[in-house]
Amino acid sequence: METSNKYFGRDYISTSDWSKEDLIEVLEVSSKLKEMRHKGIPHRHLLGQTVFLMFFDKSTRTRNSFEAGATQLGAHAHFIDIATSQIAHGETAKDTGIILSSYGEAIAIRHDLIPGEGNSYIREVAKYADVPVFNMQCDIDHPFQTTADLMTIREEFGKDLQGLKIAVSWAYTKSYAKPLSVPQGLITLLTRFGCEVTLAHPPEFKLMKNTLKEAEENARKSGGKFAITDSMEDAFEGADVVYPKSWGIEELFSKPEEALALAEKYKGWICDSDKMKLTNDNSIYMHCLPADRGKEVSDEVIDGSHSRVFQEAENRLHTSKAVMLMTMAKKLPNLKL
């Protein structure tokens, strides 16, 4: 049997896009096609569809969520590798949008490193193409990663996540100036769940202030809360969830290297054992992966009791899944366990 689907052809560019009762609806669609991926139950639901996969960076848990996502729904994930395709000579997002939609039923892309820039041309894209647009990363969200993150923190305390106590906070690395997109969409997504949220960074090391704002109001409208420290260990104390990784400096992701040389003054910023004490016994550890081991967190920690990484990657998967089964197919199936 199938339903009429009003999610049919949505964009799903940011979750702030979506109400807090479609979101919940994405998160109920994930955990029936979990179920079912772990019990064998097929579920291809949209055989003979497409979807383009465009990266203008690199990907792991992303590209191959979407790709395993789509197969085991019937379709088919077409990648897109930038520096081979005609964007890379200057072909415009309005140009993009329209043919590739005529080509398939979905267009997913990731643009993640110049801020001001990955958000922009996705919403361009969006405008032009007459199918679902999927936002894989940009400079200011990471949709499918933070509904994931969502999924998983669900599973470990329940539905109602009303006051629970989550630490979002930067950590040191060395490998590279990283995207702010995946705090950001923790900050903005979580405050609507009545979470109690704390960020911890550097000075330095701040978010873009439109986020800010969002997550302020957020958890305004939830009854939770919201609050910014310079202090990893105030952020951690008594925390049901903590979420350190690093990103880089707004200002000079044209000039990484700067931002780098001032990582260099905060190594202190580790999630290790000392720092796990200071949270509430059942604790849980998430990272988006991959976490530089021995930089932004210890192995002890990273592969202890209150690790969840894998947990979270695998909800990648039934997370994507879910966007693409609720905006691709025109009907909604019941999905039957």
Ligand code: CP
Given for the second form:
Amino acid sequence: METSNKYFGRDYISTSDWSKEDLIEVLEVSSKLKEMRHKGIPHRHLLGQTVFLMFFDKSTRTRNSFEAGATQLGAHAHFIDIATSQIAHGETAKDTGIILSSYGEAIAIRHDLIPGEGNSYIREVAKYADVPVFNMQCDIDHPFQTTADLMTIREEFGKDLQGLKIAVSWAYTKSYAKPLSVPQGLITLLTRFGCEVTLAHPPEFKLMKNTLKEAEENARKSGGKFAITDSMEDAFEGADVVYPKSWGIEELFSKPEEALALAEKYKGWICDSDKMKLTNDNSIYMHCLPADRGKEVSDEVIDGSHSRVFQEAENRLHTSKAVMLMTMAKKLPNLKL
Ligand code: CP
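The block above covers the form predicted alone; next, return the form predicted in complex with this ligand.
Okay, now the whole complex, with that chain kicking things off.
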């Protein structure tokens, strides 16, 4: 039996755009789809539909979870390499949104490397598209990642996350200046669920001011906490969840080599066994991946008993599918297990 679908046609650009109740529904649908896939129960509810995937940056998890997820839902995910499309010649977000809307049923975009551009671009496409638009990572948020992270945390600690202690920490790397969107998405989402979030970073590696303000307000409303420290060890002390990862400097994305040079001062910001000893016994280590082994995290930790990174990566599939199903199906199917 199918039911009417209040989510049909909605964009998923920031988790902040969705109410807490609606996000919980995304998580419930994700869990059902996970169980159905594990049991081999077909769920091809988007037959004949197309989702366009526009990538301004590289990807492994995001692209492949959307492509595999669309296939499992009976839809087709159509990859658009920006460099070989007319977007590279300057075709506007408006025209792109209108045209792709006339060919398919959803548009997903990754545009994450230029602060001030990605989120605005995605919202401009969404303004003119008459199909749902998904943010596959921008300069501000990475909503599909953080939704999968929240799903993973609930699988580990249950649905009531009030008072759960979470350390979102910067970590050292020399590979590339990574976007700010994951830590920003985490602090703004997890504070809505009553978590006690501590953000740790060296002084130069600040997050965008608006996201800090949002996290503070969310913590106040939910009865959670939001604190900032310049010590990875302080953030890890007594933590239930640690999420250490590298990010760049907002003002230096046009000169990433300068941000990487500054990072060299902070080689000690690695998540290793000594740091994990500061956390609770049943704590979990998370990372959106790709992780720079030996720099952001030691092999011992990422391959060890605290690590949940592969469960977290798998959950990218289920959460992407849940949002596609909820926003692209005219009638929401009854997901029978
Ligand atoms: N975590 C994540 O978004 O991975 P990709 O960059 O591989 O998509």
